[in-house]
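Shown here is one chain on its own, the form predicted alone, set out as structure tokens.
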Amino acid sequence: MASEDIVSFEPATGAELWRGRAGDVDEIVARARRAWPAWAAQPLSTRMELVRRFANEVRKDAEALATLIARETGKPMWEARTEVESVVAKVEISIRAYAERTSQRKLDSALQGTAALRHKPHGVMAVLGPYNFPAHLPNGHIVPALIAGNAIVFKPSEKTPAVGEALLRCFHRAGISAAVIQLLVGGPEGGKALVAHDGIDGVLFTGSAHAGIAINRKLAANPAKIVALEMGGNNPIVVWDTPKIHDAAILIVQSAFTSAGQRCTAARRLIVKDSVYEAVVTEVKRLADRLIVGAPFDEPSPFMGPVIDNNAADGLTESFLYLLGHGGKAIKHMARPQDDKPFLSPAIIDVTAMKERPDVELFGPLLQVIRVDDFDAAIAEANATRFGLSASLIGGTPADYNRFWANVRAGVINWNRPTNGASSAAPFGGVGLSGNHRPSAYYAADYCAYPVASTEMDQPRASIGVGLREG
């Protein structure tokens, strides 16, 4: 593959940040094929303790990890630092999971030996990352990929590529070889080719539909490769009938605009009761009204920065004024404050009368409102997507709730809680287009080994008791 450079520039001021050269495929997943077998021969508590370092090393280096990745996103110094927050967690919760998923079991029979379950690693996994955690995200498949005994080979986003650099070194100074696991630098064209390479056993993959079913299709024919897949939504959040319409605007603002909706479980799509729909609405655009959008270093500290980049910026521009055209009706207008900065401020229109919704993730600040009449009407709106990640109740009573719940096509479904904020505990993926039913989180075990059932015996023991001639 032709070497080329990237560069990363920061959002909020357009300033080059970070250059490097396009790695070599073939040569790094060579390196990791040749380092995998020492990898996987490591004492599990060997892994365990070099990833509770790796841990360490993120505490220590946690200010100037959070400042780069604020840097290189855009996003508030505030957030940033609940992202390396949760980078740290990671480690405990995945040694936590793989005990309780991958666990070895054994049952004895005197007369049959002793049956025992075991898991073994994939070999070198792919991992590749998106730019709205450029840490977390990925980190959430490499660990569990790492404890499990499997060589890495990550591809940061094209975007965010300085982080990825920075989250390897902290790995490479706690122990884990630096054959272990490597940084592929590289563009889309990057990235396909190391899905694609012969030596690569499993594609962990956080980013969008796309892309994602672009690997999936890619990959449909070569079963061997373990595939998981998490990609985005066009998210619901449902507001019924609540006296508490002010906690209930809180709720809608942080699932919408939090991370400038660039979260995959961002809220896109408020669908309210028409008893209800002033009031919420109301309060909703008073709240996104008083938001402060800024640097990541401003103060006061902003609720969101800017999203990723100016072809980004353009594209959700281009989206308000689209709905706009085709039966829209703004409540509250996208502004973009300077043309060549990527800061936008947070949109919300009203899609009811539109006759074709388009059902598609718009990835930034712009929610869509639905007004309904009854509550079938709300889960008909609310299921009316191809995608299924996350969704949210905000109001009703425990009776609305179950029939939400059991109605809902998601693999999150929350009740008087945002739709974004999954927690690292629990299971984390969806259905339709937003995952392959591989959950990541707390289930990253299952895909980063796999089961193998034994039957064992000391010594060959057998008889045939029926069907030969006498000898």
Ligand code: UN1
Contents of the next structure:
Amino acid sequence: MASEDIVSFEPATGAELWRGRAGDVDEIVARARRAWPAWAAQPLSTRMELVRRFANEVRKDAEALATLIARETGKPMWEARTEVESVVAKVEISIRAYAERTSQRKLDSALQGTAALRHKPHGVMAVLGPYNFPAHLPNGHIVPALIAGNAIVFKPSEKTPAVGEALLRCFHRAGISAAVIQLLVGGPEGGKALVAHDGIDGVLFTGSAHAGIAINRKLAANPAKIVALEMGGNNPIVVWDTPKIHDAAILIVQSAFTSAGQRCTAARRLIVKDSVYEAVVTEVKRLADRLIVGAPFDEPSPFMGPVIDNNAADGLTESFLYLLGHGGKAIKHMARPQDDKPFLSPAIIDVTAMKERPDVELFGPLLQVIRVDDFDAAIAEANATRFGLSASLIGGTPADYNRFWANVRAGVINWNRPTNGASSAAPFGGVGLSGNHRPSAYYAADYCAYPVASTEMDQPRASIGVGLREG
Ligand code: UN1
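Right, the form predicted alone is done; let's see the coordinates for the form predicted in complex with ligand UN1.
Let's see the whole complex now, leading with the same chain.
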């Protein structure tokens, strides 16, 4: 271990932003194990107080943290600020969720003693974060896990270590011991070593299905570790009858292109009724043509920034060309104005005529359009994926929405709302390849602690009523 340097670059400029040594997994996990019992033994109120102080530290540092997020991810400054707000909001939501989902309760007034349900932390949790929300999404595991009494080893994406480090500084400044929450700098090898480490009791992961499945496979023979996988999607947005074409187009553009399409909940497939196809697609293209793509601090503010790096941009360009070469019809080409920078224009391609559409998550500003005649076909198309994270219906009647809701397989289903921007106050997760039935956000409390059922009396008091010989 501990040999490779991890380096992050600003996507918008190509400049080096951060450099550090890969951490020593054994050492870091051993330190976490030593720190965990004392942390778990703190009163819950102390841990809650400390995460509230963490929220204050983030608030104090909000502008600097947002600036760092914007530089390291390339997302516009306005969006980085909303990410910081989500980090702060997570604390009160998680405190409420802990109380509502995993607190203690007396079960019934048993005649003999008490019956109680309480929850205990798992131990040392590995949190593996993504690059698209390098602060908010790992934080969505970290805060509930800390409240529940776990120690944390946090490995940020190797593309966003600087934000990971800055987030941890806020925890430490809040007074949470540097051993209770530690940073592990590392690449995929470090991540593998961490999840497989005997000293890790659980793995809380947000990222691609590819990486999530690799974690699951690695831990298949180890059911004792709790594994929460928040993975990607190939999310449908279905447009049905509506007089409000302009609003529909805005919702589609927000769903597909916010964060340059680098959201697990981004709409990847626009499924649209034949009779409104021309109007909808024309309006979506018109809007997409107007979206400003630019660097985080540009004025006027861009709608979206670059994708995370040149590799990602190459892959997306290749995917666009693949679709084009296999029966896709370009509605709006994917342009890359600077070959050596990962800025991509939003791209739209009609894939209705394609025989076999690859069911993969294309993590960028690339929207595929499918034209259908009737609502059954729309639902069948929406479900033509192994993923199941988010899905939206735009337009249609309440009865249409009821059918959509009942028949579409996804963990987030919306009506006349975007596919992305899910509330942190609701459970967040998907089915199929999108997750392993351990939703995060409001339900994160569930995977951060395990229930212990107890019956208790203050003195041993017992009798054998039947089947005893006279003594
Ligand atoms: C999104 O919908 O783009 O707190 C991400 C959470 C969720 C994340 C939503 N609100 O986990």
